[in-house]
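In structure tokens, the next block holds one chain alone, the form predicted on its own.
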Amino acid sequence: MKKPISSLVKEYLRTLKPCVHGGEVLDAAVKSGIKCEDLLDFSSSVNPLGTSKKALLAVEAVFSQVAAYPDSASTELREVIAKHYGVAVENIVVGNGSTELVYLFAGSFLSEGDLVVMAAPTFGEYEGAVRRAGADVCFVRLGDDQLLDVDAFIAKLVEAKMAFICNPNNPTSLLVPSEGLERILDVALELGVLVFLDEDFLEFVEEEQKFSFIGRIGKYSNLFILRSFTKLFGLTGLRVGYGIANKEIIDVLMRVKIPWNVNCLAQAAAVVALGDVDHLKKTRDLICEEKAYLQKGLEGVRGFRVYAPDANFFFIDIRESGFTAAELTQKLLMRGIMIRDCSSFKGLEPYYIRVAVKRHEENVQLLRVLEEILGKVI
């Protein structure tokens, strides 16, 4: 071609960068020389005790379906859905993951020049899909507490189309005040700006129902609630996400998704994991004692600067340890031990990483080694 490849791309694309996450095991095992079964995965916030029996089952039992389309609608998994949250079905839209839900929406709504307002910090994928829709991003920077400055971010609403908000907000780990959350619904819904809410982390939060907005979405006809089976559910390999939203949001969706976007085996997995009880009762109850736990041992690294979390992960300020987060990130992974290095996140320093919440002998072990390097508080 007489052309170079990058002439044909479109503009406001052409200088897009891949979303940095947790959970890069395969990349952290090369950097290391560390085997993958050997590496502890603290950069990642999904289930400690992984995918439910009764879901790994259920994948197995559809095997014989691989060779056969999925059904392109998931109606038995919206039904399951709906029925979890008393909604109707067609207030539901699956996705594969809830990171293609992030990039439909955008997609579906926004043109070029649009404006959204969003955090800073917040969960990168939400500018990665603006940005791809040829909208502009208008970021809202957190208070020195991390929280979200709720009228700074009302201000911003005026010239909006849109809004993403994520509660329990990831990398602080800590929820908006529903009132708040609520001031800002009912101004956007007076000036007609969409708001995207992300509830992916609300399961691990305890009195989940009490901060959820999953209820209103007849009241809030602007809204969309996110979620997703990759955290609590651990499916996270699978790919399974999904939306609840009024019959209208939830119509265009339907009809701009592209077809079979969830395979059999992940639809299959994900009706029976939501309702397993019984796994979600132990990782619950584990969640509780272990976040304790770790909080406690991490309030007693020196150097650390802990956020109390509301999900299942820890926010921590490490600028007095005498480490930025990209050291003590690969001191640690030379022991084994991934964290989450926010540096990447809009609007933060070098300073601040991100711990999920494992089983016991786990946060043991990552409690010994942060102690072994950094010292404990006298």
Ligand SMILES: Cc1ncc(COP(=O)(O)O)c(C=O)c1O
Second form
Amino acid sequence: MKKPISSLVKEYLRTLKPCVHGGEVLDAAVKSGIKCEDLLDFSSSVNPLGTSKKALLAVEAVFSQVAAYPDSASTELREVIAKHYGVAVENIVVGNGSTELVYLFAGSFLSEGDLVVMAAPTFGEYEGAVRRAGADVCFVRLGDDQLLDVDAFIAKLVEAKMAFICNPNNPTSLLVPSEGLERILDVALELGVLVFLDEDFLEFVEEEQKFSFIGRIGKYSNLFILRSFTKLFGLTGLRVGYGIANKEIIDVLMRVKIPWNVNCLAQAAAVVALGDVDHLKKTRDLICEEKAYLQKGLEGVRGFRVYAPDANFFFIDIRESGFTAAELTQKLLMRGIMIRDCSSFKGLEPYYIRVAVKRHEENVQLLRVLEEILGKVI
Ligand SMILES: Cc1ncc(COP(=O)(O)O)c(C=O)c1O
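Structure of the form predicted together with the ligand, please, following the form predicted on its own?
Now the complete complex, all chains and molecules, led by this one.
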């Protein structure tokens, strides 16, 4: 090779790095010398009860199909999702995790030089997808209350082609009030700006239906809504998510996506998971109860400022504790507990952590260790 490979890479891809995420259990095991199965992972906000048993049985039942290609259009799964929400199959696209759809959406509609508006901090893959499409990002910093400044966001839409909104937001666990979201969507529709609304964590919010915009895809032809089987359904390792939008948007995505993007095991598991009402109810009840328990306990830890969460995880300002997020994360890891150090999120100082709600005995252990390290508010 006469030229260095690096000189052949598209210019705007040369400085890209992978995004940091929670749930890196293998890495944590290596760093701490503690076995994976002995680590308690509060860094990834997925269902503490794990995967639905019915979905796992469905996976087993299709083992024999592994030698064949899966249905490239994920037709049965799209039909089940469409029926669940009372929309048409043509309103649904399925992806290899909802992350694939973040990239598919950005890659399908953005060109070099386009501008995309998003909050800071928010889920890091939006920026990754926008940059990989050669477009630029305009960040709108959250206020001191960690809420989206709707007017500032709207002001930036004039220059934009697309906007990303995470509701509730990762890592803050806070909803954008529906009235504000509606104002953004109205202006975006008027300006011809596409809106990518990530509702991956909305299933953990009480009164989910009241806050979801799935029912508005008819009104907002510029709106794409993201959902996932990762969080509530615990199909995390199988990688399956979906998007809901008007038929024109979905038609584009179905044509642009790679073939066979969702494997047969994931499709079969997701079809069953969506209908496993018992598992859903158990999960929601547990989260509701344990969220209240954990909130009380975390508010009692010395130096913690806890934001009241809308989703299944807590966002905590620990600057008064005397530790940075990295220091506390490391201290907890050496005691077998993983939390998310939020320093890698754009726009955050190094004093924020994210902690998922888990099962009672796990939450008890987290609080015990935190109180040992930091003490209790007297
Ligand atoms: C807000 C948000 N959206 C999307 C995703 C992607 O999830 P998945 O690709 O597993 O569906 C995540 C993962 O952490 C997330 O936090």
